[in-house]
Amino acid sequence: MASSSGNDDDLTIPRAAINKMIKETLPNVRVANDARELVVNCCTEFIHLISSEANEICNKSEKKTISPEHVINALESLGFGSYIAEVKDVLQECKTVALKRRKASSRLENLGIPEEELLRQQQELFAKARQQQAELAQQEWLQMQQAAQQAQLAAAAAASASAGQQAGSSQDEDEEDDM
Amino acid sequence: MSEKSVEGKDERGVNNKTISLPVSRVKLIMKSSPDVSCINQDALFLTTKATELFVQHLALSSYNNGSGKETNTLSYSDLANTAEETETFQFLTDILPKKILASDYLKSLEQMEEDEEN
């Protein structure tokens, strides 16, 4: 569903995500397909709107990076001030989640295992995995070979059986001639 | 960095404290805006959440404004009407050709073709 044309203007939020949100907002309401398509495009438009406004505010503040403050001011000036409270809440939540994640990863670092040791263990695991793969591949190859051999034997047996029958019948003919 | 969404793993209904839209996609769209260079990660989260609220807001307003309540449907024209009538949604009128229905457009196309043949 995502645009593959590579044209920046065709970038949109994935349709599925929008559908889900609409469903959650308006449960039990039927939504026309062209209406859904429209909402997808409105999203893109909204993002551009906020980005441009925030960008202007950012430029005026002589900073190079658009900050949360700029976005909040943009929302306010564009008439979406009612979003600000909830949006700020989410920001707080995101920061908490990010913080937890950082703590979790630093706990890993604090196990006391130096990086070289970790690397060595990783290499070992990779080598083991490669070996297992190779063994598996070899087994499969052997099995295939055996199966092929058996097939050959079976074919040869069948061929000689039918050849034997033919030989038998030609012998009969000879006997008749002799008489 | 390329996390698709920041979410609380416990889905207690509609959890307003999380983000459902893909942050990376929002970033791509923002960057395709002219002149936009660097965006702080937190600013990105804010924009994503704001976009979600926008979708909800647009859907609800359109539904409440339009004839949807009787028919229990949300149609293209509901959205288009709301965009036209609500000040904060007026930026959408550029991408909402309101008055032409697909069927009317097709009719006018057929008309044009007939005219050309004649």
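This one's a predicted model, so the numbers in the text were calculated from it and none came from an experiment. Positions refer to the first chain, counted from 1. In this text, rigid core is short for the largest set of C-alphas that superpose within 1.5 Å between two forms. Compared with the form predicted on its own:
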Contents of the next structure:
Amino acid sequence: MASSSGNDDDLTIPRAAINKMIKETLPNVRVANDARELVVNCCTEFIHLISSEANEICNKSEKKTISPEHVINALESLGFGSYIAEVKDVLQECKTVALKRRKASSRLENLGIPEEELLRQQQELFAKARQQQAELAQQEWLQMQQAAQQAQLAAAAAASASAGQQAGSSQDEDEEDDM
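Since we've got the form predicted together with the partner chain here, give me the form predicted on its own too.
FYI, this one's just the chain on its own, none of its partners or other molecules.
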């Protein structure tokens, strides 16, 4: 086997995935660890074999992307023609699942609300947000005005008190002069 070179950089199928498949396929059978490792290596080698052949077929047809047809042709040329019917069924199933996933991801389709209604609701929300923002800005402006008025009153009171103290101290000085 070409991939069993002992190099840790070799790509393999995750062991957990293989273990799960073994348990689902053979629920009442115990499988030794070295047998599980052999299954992982065989699966990896099979994938390398099929993908390499599919790549060659793809290159011969002057394409840059391996398509499902290239994989099916690779299976046939490598002598795995008996798997082609099942592969085509799985391919169709995958396409169906992918189509359902694309449809499910479209939120507009899931809501069942016409696009015009969604746009109207969006505009309403924007208008409501602008109104709330304007009210908040108005409240902040009023608070700043009140704070400025209080600061002016405090400054005026301080000036008045300071003027009163100066007037009182000048009267005390006049009284001392009279004595």
